[in-house]
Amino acid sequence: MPSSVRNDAKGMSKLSETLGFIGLGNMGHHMASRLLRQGYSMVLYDIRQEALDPFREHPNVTVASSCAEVPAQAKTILVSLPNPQVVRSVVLGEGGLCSGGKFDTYIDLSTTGPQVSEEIGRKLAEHGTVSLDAPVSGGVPGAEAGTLSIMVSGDKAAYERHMPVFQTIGKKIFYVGSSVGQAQTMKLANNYLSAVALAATSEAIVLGVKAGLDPQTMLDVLNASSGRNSATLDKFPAAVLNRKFDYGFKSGLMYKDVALCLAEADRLGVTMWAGTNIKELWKLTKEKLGYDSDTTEIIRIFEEWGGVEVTA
């Protein structure tokens, strides 16, 4: 059945209808809050009863006991989940969405890597469901302010329906293509691109501070030059200069997402020599720093081999 679409009092657009979120991590709880501000209904599903325990006294907020009871209630489900095997347990698993009731339309905000949106898409077609890959792009800070970048593929009348929810959550979003999947490898080769811009700054910022260096002026050189990128603009001066490690995305989902990337690459025949070393040194951070450790403590690793300490 078609989303209906509405303006509020203030004048926005909003589809009239509940939605579902499920995975309310450190982007989907904040995605999840900007819906309920904008006024929407919410069936919530979280297998962390922690990660629920915020919405619960919403009164626009259902807190379901499972991904099934989510169909139930809402037509719309979006879902932010951390890895692929998740996000097919999610949805094809036993109690999954699939063995709920029918439901209309499907968005993937998580980065899952084309092949499982692909045959999440085949299967929820067979179930009568519309399916939209939505990645983000922007971290915690962008998901907490509303300005993601969100990539969107598959039915583009679907999306255009949509486009009040990515408004939501959302400042920039762009229609890549009409296959379910190919948002995902544009969100890969985006990801990719930060992990390199990451490990390299890193690099050439200790290397500086070796030479004597004061690494704010070097900053302020890179971002006056061709050597500036989202590390130098943004992760450094947030979260680096002052040991402050703390912008929001773990280095085991740096390293699944540039593995994923490679992945593709293997499939679609297309070598990539600078990835394969990339993904080596976020494996090793993630084995030497931890799972969890905020991508920004990459740094840790070439200040412990250049025998220095980054900081402002």
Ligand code: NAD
Given for the second form:
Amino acid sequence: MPSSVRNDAKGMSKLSETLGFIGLGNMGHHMASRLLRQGYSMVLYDIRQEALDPFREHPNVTVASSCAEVPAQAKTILVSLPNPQVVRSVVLGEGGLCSGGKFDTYIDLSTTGPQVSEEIGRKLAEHGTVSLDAPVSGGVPGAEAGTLSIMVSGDKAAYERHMPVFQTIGKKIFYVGSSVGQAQTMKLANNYLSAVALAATSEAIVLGVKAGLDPQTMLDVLNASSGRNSATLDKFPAAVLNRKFDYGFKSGLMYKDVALCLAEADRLGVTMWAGTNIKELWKLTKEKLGYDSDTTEIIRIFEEWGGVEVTA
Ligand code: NAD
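Pass me the form predicted in complex with nicotinamide-adenine-dinucleotide as well; I've looked at the form predicted alone already.
Then the entire complex follows, led off by the chain already shown.
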């Protein structure tokens, strides 16, 4: 871990450890930028060249041309990738991290569900690598500001060793269990509630606007009352009432998270009655508005059904 700080030729302070980072999308871009500003050297990879472009000229960055190139240069590798299938192929697939040689620690910041985390954890252990799952919450604004909450599970000593990395990208860091996968279950429970809140708030606000209520007044009342939630507090003021719809989380990813949550409920024999409807609703949103649509756009579905538009 970054035990020493040195200055490079340009006088920039530089931590002794080099980190690998794969997946420089909406979240990964900001997390990698923060780690660079902290002084880490980094080896970066993404399948999209345009995701790598902003980093190419940075003196402390090496851009890899495949996942397999990363372990030769970085012994701690973080990933922030869209779904379990991609994570599995990046780590275990042909040309993936495991084909690139030994590395010490793998940290998965994505939301992938416990099943793939457990499978990867087992296979990486055979490879001599310690796994931590460390999904994050707080959205793009939290990634940019370094105020994410991070839930971590896996080997406690590895968690403690990597605390400086977690503290660079997050503010509230929770160790939730010693088994890889437990933090993923924690994250699915969180995102399920976030998905419910955004969908149900959209329904409630459309109802009120149809009845002639002012949406800003509704938010003011809700935020001082028992209906307040992450949509009324954050998402509606930041991206719905102003019609910007740019909160930064894709509907396709939200559907993936709710589907993973319901799959885990099935695996554990837990009934999630409301969850079944919420999953269908997010499936519809993804299909009607597109995988890349912003999650806050779900309100357009209720607006169309209700025949009203919600504006400040
Ligand atoms: P994103 O789609 O913007 O970014 C994913 C990145 O992975 C992209 O740059 C993509 O090119 C890259 N990628 C895809 N396949 C790849 C491959 N085979 N090899 C290398 N790179 C590949 O997604 P995001 O919003 O940054 O989210 C990343 C993860 O974090 C997801 O699991 C998501 O559920 C989770 N998450 C997102 C948010 C949010 O608000 N956006 C918040 C918390 C957690």
